[in-house]
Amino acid sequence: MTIKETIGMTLAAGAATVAVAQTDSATLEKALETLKTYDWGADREALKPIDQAIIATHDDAAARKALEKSLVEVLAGGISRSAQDYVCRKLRVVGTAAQSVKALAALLADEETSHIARYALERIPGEKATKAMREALPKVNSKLKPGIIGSLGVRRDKKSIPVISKLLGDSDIEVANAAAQSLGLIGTSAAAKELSKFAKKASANMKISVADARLVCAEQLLADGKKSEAAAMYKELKDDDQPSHVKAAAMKGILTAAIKK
């Protein structure tokens, strides 16, 4: 094969690559336009190019950033509940603090979108996403509070301890239980202190929930290398006034703390 023929084949391959890229881009743009009017019962295949683009841009930061921007713009454009659900699920994968947090935070107070928005925020690294949920907590109704409290627990947000601690005594039992569970997951010394303090005055319908949360908190402390604090909490939980499963777990925790390096 001559050099001329080789160059010709290379140029042809390059042209073919450009053509494929242009085709893919056009297909993606069409899918994004479809998303603007998408609703329950519509053909899900029409959105497949977006799914494919998320996979294709895995190692292409610039392309993924552009895709995220397009999805955020669609989300902010007054789309259907079904389309919002779809976009939030995609932003769980491609969402970043720089572009997605503001649009997702705007959905937290709406009962129809709060849960899927916070699921996406849970996956976005950085303080900005956590702050959005922390600031939304006092503003949402009691029905939505447990979910956001839970997400802050998953994020192990130390800054949320003061506001979550106040909700341990909430009149809504679901909110109160969520607060206990969240403090357990956060699992810091400050969270342990709040749980121990509340345990002394917890109502009958909160005692088991708080005890279980304290077990989780002790496990987190132990995992974080705070053996003495974990052991102290386990010792408090082996008292006779605790449920049998709590006492058994506490005894096991004491032994684990004693042998853990």
The other form holds:
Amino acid sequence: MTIKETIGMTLAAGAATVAVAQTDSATLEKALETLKTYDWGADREALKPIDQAIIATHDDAAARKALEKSLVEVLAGGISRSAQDYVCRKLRVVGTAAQSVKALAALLADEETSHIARYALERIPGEKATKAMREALPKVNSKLKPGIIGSLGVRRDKKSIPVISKLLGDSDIEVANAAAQSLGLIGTSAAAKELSKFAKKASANMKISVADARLVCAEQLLADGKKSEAAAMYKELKDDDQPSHVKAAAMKGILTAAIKK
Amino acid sequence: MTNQKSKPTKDRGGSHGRRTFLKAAAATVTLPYLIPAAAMGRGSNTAPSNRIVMAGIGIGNMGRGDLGSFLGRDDVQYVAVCDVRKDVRDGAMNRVNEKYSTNDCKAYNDFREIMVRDDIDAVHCATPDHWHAIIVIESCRHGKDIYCQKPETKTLREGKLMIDAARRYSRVVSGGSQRVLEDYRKTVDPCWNGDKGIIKSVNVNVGPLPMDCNKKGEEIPNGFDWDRWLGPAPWAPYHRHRCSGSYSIDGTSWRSFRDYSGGGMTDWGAHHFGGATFAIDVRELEPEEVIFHNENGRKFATCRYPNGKLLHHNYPDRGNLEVEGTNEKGPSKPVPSYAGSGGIYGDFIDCVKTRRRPFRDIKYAVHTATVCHLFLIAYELERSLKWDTEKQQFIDDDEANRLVDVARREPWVI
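Since we've got the form predicted on its own here, give me the form predicted in complex with the partner chain too.
To see the whole picture, the full complex is given below, headed by that same chain.
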């Protein structure tokens, strides 16, 4: 069933919202067709029916599914970077594990598309999107690794801890810093353990990022009710050879942990 | 990108140095605020060793003005400037060096080289909005205070991260917008004086919403690090309108475009919503609901605060900053103001010295920006949304939650 047919059926069934009624399916079809030749410099207004269809299909699962399917098909069909950029932005809102993740995952290893694929994947709920990024991480080059590591950190993916931890010692400082930051964001006991272990051997140019990651991690542990683990982490930082503002932050953390109920 | 360490150009340490003091202060648990040695040099003719040592990041347009305001103070010593445009950073460096008749001020393309300089106490940031969170957080991590231009955040998620970083390291972090205190007194004073009685609502008319940019590439000017200008934003070809720092919001400046700004909603919204939330005294709060209205195609929206006060955007037939109150005389309370002298810049510098929170403390600044983002998302999705202020998530709306943040282009992570 094409998007035109699906939306047409929805309209005929009278189940659509007022907004759906305002969306002309032929116009939408035309906009989707436009994407195939769309490039930098083209009139962005030509794609507006797609924007409107996203709003209109919010409460209409069948029409939304058809719209997503059409976007994924266009993405997989070989389009310009500008068109890929547009489609990924839309899949950020309407993409699902069932239909979009595979097509987006295919873009992760390409320097031109890796970020815009994450632009959608990072925000699509569910394990499938996380897994796609986790599995891509060892396969992408050092330039792309920090982005994927960061997205996994934002999603607080516990399963990524082993692979990210190994990257703490990466020779590329961007990769190593991203690994530290993401472990801090993940903020579990296992992440804390890895950060503490690495801190003992961290090079001077990673000192601040690792210390900050440990503080962020401790805050997350505290928020999750793991008072003693957070306090231990703060104490380690206070006793380490750290810049004064880090030691002060650790002291503050110790006090916060002590009075937290 | 490099991550090299620059050696401090100027030793402000010694037995009375800031770092030594911090070390001692940490040991004696004088928390949460720590006083830099520069605080000892208040007043006129401040000895160079006791001045607040500053750097400017993003020093075209608004940043040029900020630099001028800080540079004019005798309790500030500039030592570094940073911009991705070589002509801009060299011009700023020369301006500083001429002012001091020295060659001490250095120019950088990568702000991280400023971060690792231990001699710098504070920075100001006037980059496009998509860089703000990264630079504010990185400044806090490196123990630096920061004055960040408005709108401080580009996404909802960034706000909490910025507040957390400021509080974690007990940094003085001031947002921008001198207008909040200075320009809207006709609205603010009657509210604080009690003349408006019990306040029900205030309306703000700002816009437009941000647009997407699909402009065709042009040749990148010499000396312009385009990749670094884009930073965490999606890659796009260079176009002069994409990155122009002009104040227009008509598609000829970065302020117009979604990847770098929230359009007029955040650019002017930072001023007007800042003034509105100050007037009705909800700066400490975040809205818990944004109600989207579509009356015969006329779209407007309302944020509702936990205390019941309403903040309208483009409410029909209401003027900008029009306050609705019961109008019987109520209790009066003093209007908060800046510390120190020299407006919002003096407020920041005074707070760096005293370790007090500035008038536009990052929490208030973020809350203003949060209002803007809540409106933007409601307009984008064309529906009402409930906002969980604790979890920083929308309630029962998966789709809206996808818009709470954006994935950043490598290597940037927050």
